[in-house]
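A single chain comes next, written as structure tokens; it is the form predicted on its own.
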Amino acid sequence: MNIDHPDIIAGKKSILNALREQIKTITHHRPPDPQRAISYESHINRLEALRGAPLFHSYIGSGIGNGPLVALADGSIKYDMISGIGVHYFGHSYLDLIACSLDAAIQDVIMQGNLEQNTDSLTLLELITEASKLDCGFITTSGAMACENALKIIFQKQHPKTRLIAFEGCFMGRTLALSHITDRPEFRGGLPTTLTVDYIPFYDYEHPETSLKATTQALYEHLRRYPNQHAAICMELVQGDGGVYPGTKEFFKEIITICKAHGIAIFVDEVQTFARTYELFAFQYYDLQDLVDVVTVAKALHVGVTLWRKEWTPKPLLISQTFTAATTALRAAIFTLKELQNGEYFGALGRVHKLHNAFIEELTSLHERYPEMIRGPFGIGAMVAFTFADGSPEKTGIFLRKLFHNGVIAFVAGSEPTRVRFLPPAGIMTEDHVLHVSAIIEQTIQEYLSL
């Protein structure tokens, strides 16, 4: 397909110009349109009935936004600080991504896969293996499938080992296998056991002087009790769903050294951390690039990818999928990876660092003014959290719903305490946007205190 045909170029330009004009009208948050309230509520009720469960937020998008601002179907405009749980790194209606989608829309293959691939898959794999310095990769439709494929690769190579090591509080997914790694028993209620996982403590930022000792003691105990039975350690370098807890380079290196000495594969789950620390990959930020064996990415990349060193290449037929990704997702992934590598996003002076500092400054100021209402802030890079009130799920839920009503979309993370979590659109958000979000947070705190 020749996307440089003059008619195609003219058509794209016309669409993008029309959209650009509409985007210009979305400049600040605003409340819902009262005239749409009844129909919007009806849509929400029907959606909840069909999906068999309530929505966390009453969110149905209109299909347009402007950076961190998203317009909902009820006429409201809100600051999106969760980005689809980390997916929409460049926010809403980002014209360069829409241009990629237009190119994809005229391709003959909508869903690419095992037997039908365009050159997009090759381009993406070349880019991401070079960026990660890992040898091979397999593209898939989601982070969960990327992790499933990683486990299959590891277990085949490590046969007959069947056990895994994971950190307490970890989250890997909700599939039949991944729900047994995720440290949330309620996520696997009534499910048959598929994997056996031994948990060790994650880095304890409140007791750093004793944290490593406690973790290594637990690790050695599992290794003693189940000798030569562990296939891999599953590592989130920042626990996102677990509460936005980062580890440290020294902590991870010591754990990895022990595991390597016992023939245990190092599997790093970067589904959420990809592009959200101060390097493209969190394992690069923590200086673990020479130690990882298998890595998974997704979310901000728009597709899932399982990456591995060549000695971990699986036997034929182990991993294969009808759909590896939509053409639109592959084009978006290619754009995203090129932009992140060529733009000024990482390092001490990068956009991610500046955004983090802006959030920390504002949330720290809110803590000083409302010490009983805001604890923290916590996190790293474009992963930010704070504890509201006593950190109970009930009070946090009330606060988040009021925050949503006032114009900011956020989500929960962790338990005991439950935290408010931000995964902001780091590729587009500015320090001015952070100030606006902070003002809405303060308004919501004041409303809560007046109850």
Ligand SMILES: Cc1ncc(COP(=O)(O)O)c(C=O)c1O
Given for the second form:
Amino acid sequence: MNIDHPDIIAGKKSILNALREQIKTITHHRPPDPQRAISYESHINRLEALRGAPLFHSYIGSGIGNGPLVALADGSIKYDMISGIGVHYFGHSYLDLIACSLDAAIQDVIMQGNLEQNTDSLTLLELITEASKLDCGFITTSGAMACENALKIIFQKQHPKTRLIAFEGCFMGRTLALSHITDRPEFRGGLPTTLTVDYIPFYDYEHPETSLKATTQALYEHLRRYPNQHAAICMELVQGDGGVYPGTKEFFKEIITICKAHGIAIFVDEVQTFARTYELFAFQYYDLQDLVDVVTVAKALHVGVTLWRKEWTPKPLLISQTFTAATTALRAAIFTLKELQNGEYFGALGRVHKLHNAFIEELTSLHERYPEMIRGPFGIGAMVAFTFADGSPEKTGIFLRKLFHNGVIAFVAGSEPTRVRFLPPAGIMTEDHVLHVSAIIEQTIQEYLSL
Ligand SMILES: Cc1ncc(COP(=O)(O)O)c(C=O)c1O
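If the one shown is the form predicted on its own, what is the structure of the form predicted in complex with the named molecule?
Up next: the whole complex, starting with the chain shown before.
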């Protein structure tokens, strides 16, 4: 396919120019258009009825935005601080990504399949194995499938070991198997047991001096009780859905050393952390690159990938699927990886660091002015959280809906306390945007207090 054909180049240029004009009009948050409010509400009601469950936010996108701003179908414009739970790293209507999608749209197929792939899979796998220094990878359509494939690879090699170690509060996805790793019993209500998992405490930032001891004790206890039965330890290096809790290098290293000595595979789930700490992979930030065996990514990459060292290569027939991913998603993943590696995103002076500092400064100042309403801030890099009021799900829910109404989209994380979570579009967000978001948070706190 020759995408350098002059007509294609001219066509793309005129589409992108037309889009650029429209995007320019999206500059500030604004309330819904009252004329569209009634039909919007009926769309929301129909969508909720069809999916058989309420939506968390009354969100139906219009298909356009500008960086962190998204235009909804009710005519409102909002700051999107959760990015589809960590997906839209470059925000909304990012022209370079749209250009990739246009190139993808004129390829011969919409979905690439594992039986017949174009060069995209090869390019992506070359880039991501090189970036991760892991040997092999398998592309898939979601974080959950990437994790499922990781577990299959691990269990096959570790046969007949059947147990897993995981951190309390972890999240790994919602398939039948993963629901039994995700440490939320309410997420697996009524499901048959598929996996046996022994939990150990995650790093306790409130008690750093005793945290490692408590975790190693629990770990040794499981190893004593079930000798030679654990196939892997599943690790999120920053717990995302669990409440946005980072760990430390020393903590992870010690746990990994014990696990390795017991023949336990080190499986790091980077579905949420990929590109959100101060290195491309959190395992690189925590200096664990020589210790990990199997790693998964998804979300900000736009496709799921399971990565492993060659000694973990599964036997033929263990992993396969019809779909590799959509051509658009593969092109987006290739763009994302190249951009993140060539741009100034990571390290002490990178964009992620600057963004984190801007959030911390603003949220700390809000905490100082409203100490009973905002606790924290918490998190690392482009994973930011705070606790609202007493951290109850009810008050946090009310606050988040008001915040949405006022122009900022955020989400929950964890329980006891439930925290307000931001996974902002780190690739494009500026310190100025943070100031606007902060002003809307303050307005929302004041409204809450005047209830
Ligand atoms: C750490 C982690 N692993 C796995 C998943 C599952 O990914 P997906 O929702 O794409 O299936 C998630 C999703 O939030 C996640 O945060």
